[in-house]
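The chain below stands alone, shown as structure tokens; this is the form predicted on its own.
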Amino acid sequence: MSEATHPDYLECLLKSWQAKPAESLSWLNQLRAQAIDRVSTQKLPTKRDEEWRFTDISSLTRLPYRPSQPDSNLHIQDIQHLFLDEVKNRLVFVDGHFSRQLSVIANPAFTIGNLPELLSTHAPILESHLGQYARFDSNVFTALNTAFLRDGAVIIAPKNTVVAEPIHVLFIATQSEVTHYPRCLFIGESGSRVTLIEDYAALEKAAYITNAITEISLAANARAQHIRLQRESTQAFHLANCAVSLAHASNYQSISIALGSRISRYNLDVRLTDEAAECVVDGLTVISDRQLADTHTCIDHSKPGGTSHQLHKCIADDTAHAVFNGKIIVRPHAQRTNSSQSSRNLLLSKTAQVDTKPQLEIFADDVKCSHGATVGQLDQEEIFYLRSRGLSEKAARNLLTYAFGAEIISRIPVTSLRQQLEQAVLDQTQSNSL
């Protein structure tokens, strides 16, 4: 579809945007107004844009879905299968709107809640962080999310707070032919430790658009484990951006699992802004049929002594198409950086496709950096070995495929979630015609 249709799609969203008079002078509404102004000057990306050359989202222009409205009759039993045993604090958003009756906040020693409810009590810290990391100057999807920002998950871990149980932020899609704008802000003050689960799920197979933004800020010596799960409808679009800022000696560990959506795009931008910051970024994509999953990451070292390690795996079957573009930047003053990146990809059919592009941009001389990429099929010698031990060919292929993805899933520290994902990947590898 030609670019000429793009303004029509954006125009539909622009017309549906409106500011509430009561908020006309608030800093949040000013942020939203700035974002909608940026939307009016931008276009949707096409395959002619370098960052999108493998991902065609032109079909999105045929889906001028307006923002979703609060309209949920869900009960606890409807979503109980998505709950995790270890969780004591859970925020649930249905079609982008906060659901108090489905959420559980167990009087924690930290701040957790919905953005509008915290504006009156935490305005200074929210204003200093919200919209400061996921910039919308050149990203139309970030601008749209910010323009339509109403509800949002906010988690603030005070200084030296250690939260033993994981915090579950659950975004559930129920409506067809709508756009929803999930938003998540996590602030880890110095010395804090938290595990955050960001979970996107659908209850029905429906066509809709998810445009999600997550911002994470870790102060000095803070530690965060961030587990991101995307298991939306295979008819949906999932467009997401996550921006992370790491201060002195902070530690960020990320595991991202992508299983759903017809077309998905996940941008992860990690900035190590001070000395001795560390990050570990792992990812797994498992897709089949006609799914397209695109993952773009950028790890930016700007100060000395930083460490980053990344492993991303893709499993593609049928006519599915996986994309991975990983960039590591080492700035001129970021001496003694230690960084590694690996992209490993498994094709289960002759028609599946993977495009992978690991990148290193190094502007310092005292560094230790490496990267690599592999694309291949299952090892025939390993299949032969398993068959010689009594397994059928299909069982052998299923087992090897599952083991390939299980390496990433095994790193998830939440037992009940790890078991859910192990079963989901096992089911998917067994259901596909290998």
Second form
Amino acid sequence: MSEATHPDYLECLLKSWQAKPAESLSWLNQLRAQAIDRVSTQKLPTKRDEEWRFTDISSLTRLPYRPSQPDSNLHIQDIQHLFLDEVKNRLVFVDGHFSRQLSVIANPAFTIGNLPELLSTHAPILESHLGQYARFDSNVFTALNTAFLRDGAVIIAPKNTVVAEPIHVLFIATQSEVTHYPRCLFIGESGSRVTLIEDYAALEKAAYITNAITEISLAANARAQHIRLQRESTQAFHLANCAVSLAHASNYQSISIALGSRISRYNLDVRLTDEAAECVVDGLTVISDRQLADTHTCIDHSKPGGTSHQLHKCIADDTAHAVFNGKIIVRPHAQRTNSSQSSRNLLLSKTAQVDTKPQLEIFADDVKCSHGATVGQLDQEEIFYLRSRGLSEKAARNLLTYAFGAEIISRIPVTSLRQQLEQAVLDQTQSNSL
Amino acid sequence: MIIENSPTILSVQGLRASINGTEILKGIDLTVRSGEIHAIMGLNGSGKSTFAKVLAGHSAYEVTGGIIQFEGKNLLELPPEERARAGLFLAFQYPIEIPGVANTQFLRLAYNTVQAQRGKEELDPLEFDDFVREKMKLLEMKPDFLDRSVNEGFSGGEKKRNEILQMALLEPKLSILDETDSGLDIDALKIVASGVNRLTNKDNATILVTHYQRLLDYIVPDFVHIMQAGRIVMTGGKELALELETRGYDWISANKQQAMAGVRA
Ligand SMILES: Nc1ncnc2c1ncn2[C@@H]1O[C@H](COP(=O)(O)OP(=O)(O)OP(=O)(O)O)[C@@H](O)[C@H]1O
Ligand SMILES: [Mg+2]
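With the form predicted on its own already on screen, would you show the form predicted in complex with its partner chain?
Full complex below, order starting with the chain above.
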């Protein structure tokens, strides 16, 4: 294995960092400065790090991509195919930069916009949340994103606000050989209810790096449905961290779909910080060729009466490699925790690979925890049954593969997105014959 | 019904097949002409389902000898889907559950594939929905079964009805019903049997695999074959099933020779 830490990589990035955009606030500059300090004391992870055992990002260090510059050449027709009918509010970021003309902001019942603009009107609330959940002390990518933090999506649902239509935050990559630092902050105040679609897409088969951070804070009794769609270029690197903080009796439902990227890594950390919080954390990875997709989740129960349910599925074809590491922590005071985790994996070729690992750290005694993992191929008897009804072997295999993924996709409460994904999974599994 | 000079649909001669090196079928001969209903009976493990699956083209079985002609074509050359499209249908003894595939989606795919093969019109989801609901009424199946995953969580009897529903949709030339009667309550048996009777006509044929005379009261066979250790050892008319019911299989072994003095010249 090659040495992953190219000595110049972080240095190169450090040089491209500029102290501050003129008019920003001192607390934000401080946050950025702290983050860049952390970067200079850290190294890129290698396969020798337990947390990065399966995911070799050494090739990333050969591409010390500069931060992207704004490029305003994009027209609405170029990205229309990514839009969702149900959506009334859409934030579009092109190569990490907010695009006003591609975005639609229709709803005054809650706050939605990009970071620089909202800093002037919502500084106190932003200061108390931004950078508070995605900690950069020990994560070099979070530190980098925070250091380069300039733009981002901000959504604040005020107390008891119910937003019926889903909110679409679309990050589009158009340039090669750049690094984007997308950032999302979602604040759900008490009793609010929102559906959020976080979407990473590319228009061309470009090589670039996305280093994304999402922070979600749900106050008491707030509910959020968070759908995350990673459909980057298959030559891209996608490194993402999402940190979620759940207050009393709040409810967080997450569905993460990973289809794109040459190498992707998604860390999802959900902290149940108060009693009776609930989360459902589902995931689907569909990859082929030489793709690698690594999902690390950590669900941290620290108070009594919490619930977490997790179903993660991977479909890997060709020489693709899927990784799932699901950590569940139940801390000593988190009595009456109810937690389940299931990892189910489908290998479509002899050379595809899946590494799945449950990691349970349970320190309370009155808990209900279950977990299980399976790795398998398509069932020969099922294929025969379908063929005996006239379906070609290929159609039968595609239908069964599709059905495997459909269990997750069917949980998405947005019809047009479900249809886009059903098509994407069919395309990914090369179905033309259905 | 036995029709004089009616065309042969299926002709099996000296069929041998094994699985994992173990020979299960040891020389089967069977001729089925259009309009006919054949029953195959025999002890557990005698090879009835193996025979049915070999006819349908299951790849786990290796055919080591003999020939199968289906409407003049060499069936053994065709993959399972082409056998199905050519009009061969197997109602499985143990229908497979397919989680995640909606029954209606599956039924429509199968229907349209076969329709396309026959140069007939395919149906879109709405048209198909009307069409399949009509067929379901014949089998007294509730429409809920359309939205559920294929056979998933269906009771034994519900699975069997779903098989006959597929038969009704695909209108096969030759239907092989492998123990479609087992697991059915008496009302369901009557419903399924009347469904099958409605689907049989002078241009198609049916092979019923069964253990029970009861089914043959409702679907009256033209021929009854007894299978033993991978061979058809005795063939008779519908009265052979009654004989079997009263005398048991021991009687067959003792009388193999004389009964084989065929029903058909
Ligand atoms: N994979 C296998 N390996 C070895 N033997 C097998 C295999 N599959 C089937 N057999 C054997 O083949 C024989 C015939 O089985 P088959 O299912 O055809 O019987 P059947 O006549 O349909 O019985 P039943 O009345 O119980 O349905 C049995 O002895 C069975 O154990
Ligand atoms: Mg059997």
